[in-house]
Each structure stands twice: as structure tokens, then as C-alpha cells.
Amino acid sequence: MQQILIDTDPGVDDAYAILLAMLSHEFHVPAITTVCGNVPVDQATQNLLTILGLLDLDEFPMIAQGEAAPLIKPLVTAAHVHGDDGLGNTSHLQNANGSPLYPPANTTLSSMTGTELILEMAAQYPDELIIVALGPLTNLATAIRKDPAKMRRLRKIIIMGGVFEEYGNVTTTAEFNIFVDPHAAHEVFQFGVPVHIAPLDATHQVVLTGERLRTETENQEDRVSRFLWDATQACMEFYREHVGFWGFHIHDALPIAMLTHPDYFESVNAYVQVETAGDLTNGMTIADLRPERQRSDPNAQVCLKVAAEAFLNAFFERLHAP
């Protein structure tokens, strides 16, 4: 059993990765830590009690709101591709009684930091705690800051994030994640704790078309496939105006299944670097990915190649299983 901590700023995708997480076999999940990122810190744990709300849990992972802002930029949000609540707008949605359609989990927060309880947990499972990171980087650079003993613990860090040999999808150069934060992303890699990235070279080999979608959510019954249906309406228009396909890119759902699928994918070793200066490529990720190139010393895995289809099948046979 895998012990995982998830880091998120849920976002749309984000909720592909956590109900896939959650509802994998291969996982324990005992904590969830929020960050701001896609909306707003108070946003994404609103999305993420909503996210749990949809699965039918005997007990929750214990959550914490995390870090509100970057460590050094401003906030970039990301409301124009995931809805003005980063769940699709589902906010707005209500039964005929006027009560929420998605309502949030019966849970409550842990008193803790999103830091604080990564903290907790890289002790309570030392050698054994993986750290999936779906969002910006700021909970763990916070963390390593505060207590980099603890973190050395980590069995691995496992991120959606950064590109290398395509376009970006904020900046010419720059994945989302990693242009929110590039200070925290420098500092992760540079830490010494192995870093698997499935960076956007990888997660835009996986189409979700909008046909796909329907055909696998209509005929369900079941609150998960409802939600994924009208969660993800708003991106999947946005990508139709933007980037020419009835779609979506499900970006954080690949990490989980790197650690669920490992087959799936193939990676390579890397020295990854972060530009944080540079007025055009800040937020830029840096690697020699020609192997005759590599380092001695790389301080991460690069996934650049996964099987798009038997993902897909993957994830909807987690969806739908019984």
C-alpha cells in the first residue's frame, strides 16, 4: 500500500487526479493539503471538499489549507480556463430544493498548515510518504524551508508540471505550475529528494475529447460521472476557442497513475533547472533530454512518452468499478 500525501489547487483536472486517486486500491491517502494556484487558497479547498463530497468515504484524509500566495510573485489565477470557481462553475448548480447539487464532504479542516501537515505526515511515514504534487510548489518549498530533516524522509516527490521540448501553456516557455511559483519549483529540485515530472511533453499526449467524455458519463447514474460531465464544460469550450479541439487535457491524472500504471509511461533521467529571472522565460523549466548528453547528476525523472489510450481505459475502469 502506497502512502501518499496530495497537494493541490483544484482546478478541473485536479479532480480527475483525486477522484482517481481516491479511488485506487493501490493507495493510502491519509491527508490532502490545499494551495492556491488555479483560484484562490480558500477556492481550492472549498473544490476540494466538494471533490470528496462526491465519494461514498467511511473516513476522510485529513485536510489543511496551505500557502496563500507565491513565495515571491504575485498570484496568477486561472479562472478563465477552469470557471470562476475552478471547478467548472458546479458552485452554482442546485437540486429543485435550492440546496447545493454538489455539496461539500462532511468533514472538517485540520487546525494544522498545509505545511505544518505535510510536515506531520513526512514523520508519521518516514521512507515510505510520496508526495503528489498537482499544483504550484509552494507547500513544499514552505516545508523544506521549515524543516528540511523531515523532508529528506520523503520517499519521492511525484509533480504535473513544467515543459521541455513543446510551448507552454501560460507563456511561450513556461507550464502553469511552474510559472506560478518558479522559486518554490527551484528549490524542490534542487533539494535532493528524488522528483518524477509529468510535464505538459507528456500530459498533451492524452486527449479527453468531448465525445469520450459523454460516452463514458451519460449512461451513469452515479454523482462522480455527473460532476466530470458538468465540471468539465467550461475548459472543454475553452479549448474549444483556444486550442482547436472539444476537449480537455487532464494534466494531474497522470501522476497518479505513473505511481498506479508505471508501465504506462516512460521517463528519462534529467538535470532540471528553473528560470526564475528572465523577463520572457520565467517560470521556463531546463533539461539536456538527448541521452548522449546526460549529467552524472540529475536530480530528476522526465516523463516524455505515455500510452494515451490504455490510460483513458484505465481511468474510466477506476471510475466505474464497483
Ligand code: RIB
Given for the second form:
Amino acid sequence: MQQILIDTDPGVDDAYAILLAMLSHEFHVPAITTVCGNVPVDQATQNLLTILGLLDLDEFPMIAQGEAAPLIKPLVTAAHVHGDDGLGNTSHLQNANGSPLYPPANTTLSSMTGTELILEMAAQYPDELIIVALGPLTNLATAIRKDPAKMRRLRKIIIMGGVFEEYGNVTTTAEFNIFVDPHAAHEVFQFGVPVHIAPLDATHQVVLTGERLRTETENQEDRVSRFLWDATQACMEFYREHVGFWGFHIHDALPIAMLTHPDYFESVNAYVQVETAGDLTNGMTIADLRPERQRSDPNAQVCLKVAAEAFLNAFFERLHAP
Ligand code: RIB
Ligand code: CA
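Next block: the form predicted together with the ligand, after the form predicted on its own:
Time for the whole complex; same chain goes first.
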């Protein structure tokens, strides 16, 4: 059974990813760590507990809070996309009696830091653990700095991040997760553990329209469906105004689906570098993807093609599975 540690900055699309992971049977999730990104890390941790509180879990993953700031740059968040609380402002929704509509899971945080829990899991599952990183790579880089020998035993790292043949979503050239902490991304890409990247080039192929989300969730009775409909409203309004359609890109669900439905994804080998010093290009991911320019020492696989409709169908089938 594959062992997966999820590192996340929830984040509405992180919620889609975490729910897909916890509803999937292809792997076990022994641990989830939070990191600063879409929201400050303490809010990310609260949001993770809210997301897990939607599920009837027999066993909770270990949860630990990670780094509160990037390695060098000041933190940049994305509340303008994900809402002030990072989950579409669903934290303010209440039942008729005034209790929270989406209360947190009844579980406790580990006494370990996120970095310590990552290293603990790497030691517990040597050559087996896969880390799926859905936010800035600060926790992973910190763990590598603290104990590179343990981190070398990771089977692989799958990330949502970067952009190669399109524009960025934070600046013209940079995607959010890499832009927030380009120094961490550089250290992870150069470390030597295989990295599988789901960049914007792939995640933008999956267009979740408001109409599709309404069809799949609005009239459903289950908490997960109601939450996804409620939590995605803020993102879809942002998209309506700034991206050009009423809907959302569920970026972070793709790295999880690479584990549940690998056949839906096509990737190429690449040597990926990160701009850490540039002004206009800070956080840019750079790789020459031309087949004739392939290097003999790729450090990553970059996903460039997704069976988008098949992926969306599989996502909602799993969401609605009894
Ligand atoms: O660029 C998209 C990524 O940045 C996603 O992981 C989203 O949650 C934000 O963290
Ligand atoms: Ca994220």
C-alpha cells in the first residue's frame, strides 16, 4: 500500500485534493502537514481540521503545523482568491442554532512540527513514502536542510506548482506555490529525489465550471458536496471577474489523481530550475522541454497533458461513492 504524506496550505483547491485523497483506496495517508501559503499557517491548520471534519473517518492522519514563513522572502497569501479564511469564508456559516455549519474534526495536532513529522514519516517508511506537496515547498526544504539522509529515502515528491509554456498566475512568469518560496523550490528540485510536477500547464486543462459544480453538488444532501458548493463560491466570483469564466481550477486535485488515475496524465522528463534572484522573473520555473534539447540528467517529470473530462468524472464519482 502506497504511503502518502500531504503537505498543504488549504486553500479551496487543497480541500478538493484532501477530500479526494481521504476518499481513495489506492493509498494510505498516515500524515498531513500544513504550510504557509494561501493563508497564514495557523489558519491553514484550522482549515485542514475543518476539511477532515467533513468526513466520517475511522482513523485520522497525524497532523502537524509547519513553517509560518518562506525561507527568505516575506509571505504572500492568496485570500483574494480563496476568501479571508482560505475556505471561501465558510468558517462564518452557521446552523440555525448558531453552531458552525462546518465544525473542525474531533482530533488533535501532533506535538511535532511539520518538519519533524515529515522526517518521522520518511524514517518510518524508507524508500516508500511519497510526499504530495500542494503549497509552497518551505516545509520540504526545511526538512532537507535538517536531515538530508532521511529525506533521500523518499520514494518521490509530487507537487502542484510552476508553469512552463503559459503565463503565471501571480506574475507574468510565476505560479503561486513557487513564487511564494522560490528558494525552497530550488533546493527541492536540486536535491536529487525524483520530483513529479503538475504545473499550471496541466491544471488549466481541467476547467470546473460553476454549472458543473452546481450539477454535482448543490442539491446533494451530503456534507462534502454542500461544503464544496459553499466553499467554491468566492473563488468562482474571483474567476468570473479576473479569469474570464464562472468556475475554478482545482489545481491541487491533480497530484492526488496522479496516484489514483495515473493513466489520465502524460509527462515529459525535464531539468527544472527556479529563478530566485530575478525581479521580473522571480519564482519562474525554467526548463527546455523541446525533445531535441533533453538533458541526460533530468531532475523532474513535468505533466503537460491531462484527460480533463475523465479526471473530473472520476473525481465526482469518487465524491459521490457510497
Ligand atoms: O497556483 C495554484 C496553487 O497555489 C494551488 O496550490 C493553490 O492552492 C495555491 O496554493
Ligand atoms: Ca495549495
